[in-house]
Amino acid sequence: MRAAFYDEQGAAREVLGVSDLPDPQPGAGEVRVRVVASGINPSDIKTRTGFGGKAKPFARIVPHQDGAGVIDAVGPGVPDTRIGERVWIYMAQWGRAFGTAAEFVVVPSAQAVRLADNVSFEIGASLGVPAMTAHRCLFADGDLRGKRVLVQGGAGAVGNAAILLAKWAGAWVAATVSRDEQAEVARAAGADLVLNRHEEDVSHAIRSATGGHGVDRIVDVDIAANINVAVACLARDGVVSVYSTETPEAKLIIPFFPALLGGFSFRFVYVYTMPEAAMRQATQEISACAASGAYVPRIAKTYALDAVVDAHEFQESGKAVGKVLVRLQNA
């Protein structure tokens, strides 16, 4: 099979290559997927570059956690009826050397989730890490119907997913962005209020838009930088869910008395260590959202496998608005 891989950590152009590798074979409880589209995440970049001093976990890595395609082989214990099933994949490279940046990938059967016939492989490859993360941030503390949600960073992959899922679930959603192009993405996802965090007083705008109530949930991309805004925006007993930081050395300082008096809660979400029950709930509800037609994420750009270096550099540049995909083969 053709696959992208790297043997050393470093810059994409220095370490990432494409070559023929042996076709993987599924073991017990596993399926092999013929990958149509592979999605790139910031965590894929961090693993390749050794972000925060993270060591390379395997001698050779085929990157990418997310993807979509068709099951073409199954291992012992998996029914043959799964062969030919359209699926989306999550955490393909977690605890394994080979991810979805290849024509074939082997994953545990549960991590190849049925993809409805009306959902494209491109959307399927855009689910995975962003949608699973957003789902946990949004739903770990109960139903969202009638709730108010603020998404900090509404044009990022997780932020975009959070808007889409929250609107599907019946919430009122505000989102912050940094520039006009991002505002268009947040509005297209269904955000009721879009705020430029560089030009507007976010907490004042949120209080005004909610009649002084504030928001019940915040999905935050960088709580260390946004803590004061979060405290000023939260309603009584509100929850902040945090999934990322800009630097590995970031420290979070919480104003104690405002948080105490408000009864605020802070949840930290790392998709790779989500409880199994939360993962099952997430895959079911994300699939239902996608099948309903409500999950339409922004695709920033799709690259051929031979251009995987360009794809990684675009993801890493900060200029991508939406999901960056690599196309492995035609459906």
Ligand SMILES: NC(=O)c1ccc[n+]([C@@H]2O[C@H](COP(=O)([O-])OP(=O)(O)OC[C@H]3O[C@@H](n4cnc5c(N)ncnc54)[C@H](OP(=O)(O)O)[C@@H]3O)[C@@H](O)[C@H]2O)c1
Contents of the next structure:
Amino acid sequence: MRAAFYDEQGAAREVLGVSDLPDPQPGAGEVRVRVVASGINPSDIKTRTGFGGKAKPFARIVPHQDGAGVIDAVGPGVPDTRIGERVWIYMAQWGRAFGTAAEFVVVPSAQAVRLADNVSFEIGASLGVPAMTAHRCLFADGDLRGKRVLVQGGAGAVGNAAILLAKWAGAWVAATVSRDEQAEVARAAGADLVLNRHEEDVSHAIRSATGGHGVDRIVDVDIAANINVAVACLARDGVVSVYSTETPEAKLIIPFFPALLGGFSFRFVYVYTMPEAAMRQATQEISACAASGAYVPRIAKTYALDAVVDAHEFQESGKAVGKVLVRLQNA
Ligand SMILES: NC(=O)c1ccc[n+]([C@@H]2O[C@H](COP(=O)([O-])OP(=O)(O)OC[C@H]3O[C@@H](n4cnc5c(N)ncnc54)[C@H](OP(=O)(O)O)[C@@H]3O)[C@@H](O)[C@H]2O)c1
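Requested next: the structure of the form predicted in complex with the ligand (the form predicted on its own having been shown above).
The next block holds the full complex; its first chain is the one shown before.
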């Protein structure tokens, strides 16, 4: 099979290449997927560059956790009826060397989730890490119908997923962005209120839009930077779900009394170690949301496999608004 891979950590242009590798074979409980589209996430870049001192976990790595395609072979214990099934894939390269930047990938059967016929492979390859993370941030503390949510960074991949899933679940959603192009993306996802975090007083705007109530849930991309906004616009007993900060050394300083008096909770979300039951619930609800037609994320650009270096460079440039994908084959 054709695959992208690297044997050393470093800059994409120096370490990432495309070549022929042996076709992988599914073992017990596994399926092999003929990949149509592969989704890139910041964590794929972080693994390649050794962000935060992270050592390379395998000698040779085929990158990318997310993807979509068609099951073409199954291992012992997986019913043959899965062959031919359209699927979306999550965490393909978690604890494994070979991810989705290849014509074929082998994953545990549960990590290849049925993709409804009306959902494109591009959308399927955009689900994985962003939708699973957003789902955990939004729903770990209960249903959202009639609740109010603030998404910090609503044009980011996870932020955009959070808007889409929260709207699908019946919440009122505010989102912050940092430029007009991002505002369009947040609005297209269904945000009821879009705020430019560099130009507007976010907590004041949230308080006035909610009649002084504040938001019940915050999904935050950089809580170390946004803690004062969080504390100022959370409703009583509100929850801040946190999934990222700008640097690995960041420290979170919480203003004690406002947090105490508000009864606030802080939830830290790491998608890769979500409880099994939460993963199952997330895959079911994300699939249902996508099948309903409500999950339409912005796709920034799709590259051919041979241009995977350009795709990685675009992902890490900070200029991509939306998902960066690699197309493996036409289906
Ligand atoms: N914990 C987990 O399991 C998990 C899962 C997925 C991703 N992550 C991490 O989460 C981060 C974002 O991932 P992603 O795929 O969504 O990346 P992305 O598509 O690049 O989106 C990040 C967004 O956050 C915005 N942003 C940056 N600083 C902000 C701030 N202080 N307040 C509000 N918005 C801000 C950015 O816009 P501007 O910079 O233009 O403002 C951008 O739109 C990455 O570091 C990733 O590794 C963690």
